[in-house]
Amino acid sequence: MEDFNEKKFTVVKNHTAQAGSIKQEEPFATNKIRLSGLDLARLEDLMEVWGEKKFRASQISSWLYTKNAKNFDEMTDIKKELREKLKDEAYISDVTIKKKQISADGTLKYLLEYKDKNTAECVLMRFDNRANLTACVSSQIGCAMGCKFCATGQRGIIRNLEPYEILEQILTIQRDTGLKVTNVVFMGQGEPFNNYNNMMEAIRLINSCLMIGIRRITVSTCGIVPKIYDISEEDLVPTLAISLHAPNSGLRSQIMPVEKRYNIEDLKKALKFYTEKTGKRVTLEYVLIGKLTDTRKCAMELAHFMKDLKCNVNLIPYNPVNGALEFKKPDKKDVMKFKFILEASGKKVTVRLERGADIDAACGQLRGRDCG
């Protein structure tokens, strides 16, 4: 039994014809094999089944993940007979761009439609003074965490994304733009740790197929404490960013329901375990909501919270979200005061540069549906 995609393929040896044939149990409209999401080992298995030489898998992998081929005719160094077989028995992707928006600052936001007609968003961020191209990817369709300041949480959870569906967000960006994504952040829709196994498999694919180093992959979580311990033990450990957003349990529980299950002190213990086990710093993400989380008192409490934690801090001025009318953007002077207080503790503190707010692509604004 072979498992080339998420579907099952039965290999039937046929010594009188080719080396094998494939029968697919297909619940959807096609009986072809999806190549997107197959790593080199699985492509090699497929070539063996088809009676092709092993090196053909490397050629196909290069076209899929390095050259961003959109169709089989582009694969010019592959013999015509194999290209025809690929057309007959396989396809590259079943993910389509439903909508694309371009911000005044160059940020690109894609609304992608999957085979079940559900949609999710991903974003490509470009910065004038940096060579890096960062893809912000979603891990779920919707989100169950219900953070009060986040648009995705208003949608609720629909389903987890499969590993290839996460990978396809990056591939779609690269095929559409012709650019090479250099950094990946799991900061789109969903709580990555609530889709832990699929997230980790996607990270492995991103690392091995797209050759993006693990140091350039960041996972943001609102604080699912058991999974922080789990990821600390992985052989491939991404950088961890924590959506903290408040310096104490009382305030955090007002805006983040997760606090009632995994409180801030237990979260800190897990973060210390991660930093000691991996040697990596964590990033504390902190949303500055005007007159709520941006006060001097909050800054002093946060400075105390992080003083014995190996961390950096990323301050995020609140981005307006429909349905959260009680929250306001912070004044710029309050942002700088907050930053100054934290810097006095000796930590590296940055203010997140707002990208794509005019197309609802900034932090907390992704909805994953076409809102017109």
Given for the second form:
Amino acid sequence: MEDFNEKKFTVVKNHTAQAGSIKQEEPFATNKIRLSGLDLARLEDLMEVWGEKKFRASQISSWLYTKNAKNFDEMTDIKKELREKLKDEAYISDVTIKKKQISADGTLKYLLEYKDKNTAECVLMRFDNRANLTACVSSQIGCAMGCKFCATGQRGIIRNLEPYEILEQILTIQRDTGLKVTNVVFMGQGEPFNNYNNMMEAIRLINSCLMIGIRRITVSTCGIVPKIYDISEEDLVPTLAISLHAPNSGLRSQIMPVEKRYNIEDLKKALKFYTEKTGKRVTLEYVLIGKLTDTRKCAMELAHFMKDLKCNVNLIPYNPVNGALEFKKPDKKDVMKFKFILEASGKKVTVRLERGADIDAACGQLRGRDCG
Ligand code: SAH
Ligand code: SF4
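Return the form predicted together with S-adenosyl-L-homocysteine of this protein as a structure block, the form predicted on its own having already been given.
First the chain shown before, then all remaining chains and molecules of the complex.
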């Protein structure tokens, strides 16, 4: 089997990035082939090598990605012989649910365990008034960027997630709930642009296997400027959200170390490039920290910053994080005043609903630990 993997999954070159970047290293406890993360082209390769008809690949793909099969016995329209071969020589996934929490508002948080025993969270948000089901996925275990207000940032970086490990977060939610995820936001643990190639491959898989439209996929970054230029030139360009969080360099560098490397003016140039190149609007995320970033002065400066940028603004009232005692939640009236000033400048402003704060699933509260 190892030979087969070598031959088929590392040598095949003609399926470009999709095929090449899925590595079958250290198959799960055996020499079996992991199916999760193989797109249709790769499943077709597998069927060809097994001497099976091509259409079997579409059947398997549909069981894996549309019908959310948990085992091969469920794949009833696949002939018994092939099901037995699948059982002998393949497995679906090596990712398990270590813990599941349900918030009073219906938000679900999963702690997933990967085959090396590292863990990361994903969250499913339901909004009562909309049919959308949004999965918030992690791109790394931990994060190296060290933003002062963020629980993930306090943990440091452990490792990048592989493309299938990102895809599996959505599949796990679908298998567990029986629901179809309609939107994906890369707003869990990690800085997606520090894991750029795996993130892009995961986006391709989410788009082609799960059939989630690229306009329904959003990537949030703290502002890794060169990668903003790169993503603007991709064939598949997701919606971009930028963790701005302060309207000027001085304040931003107090709370976000990334500002010292890529400053707010260069960030703005990159955002203009993105909007011009792709025709898309960017979302500016702005965390309102009581008496620090929620002031009238900040609102005026932010309004000025946004003036010539094709953007929306998403205000996120700060969620308290252990260890960041110097920061407080904003007063409700200051949130409303801030919103009012920005709206007066003609931009669409939303205030992010606090989802799942009771289970530490809200923005910035994820840190991949069992203790919640
Ligand atoms: N690393 C990426 C993706 C994480 S998205 C990024 O920073 O954009 C998570 C969002 O929640 C980011 O906008 C992040 O800045 C914000 N956030 C982090 N800690 C928070 C907190 N304590 N309260 C509110 N928002 C927070
Ligand atoms: Fe990393 Fe984003 Fe948290 Fe900053 S806000 S530490 S970039 S996860």
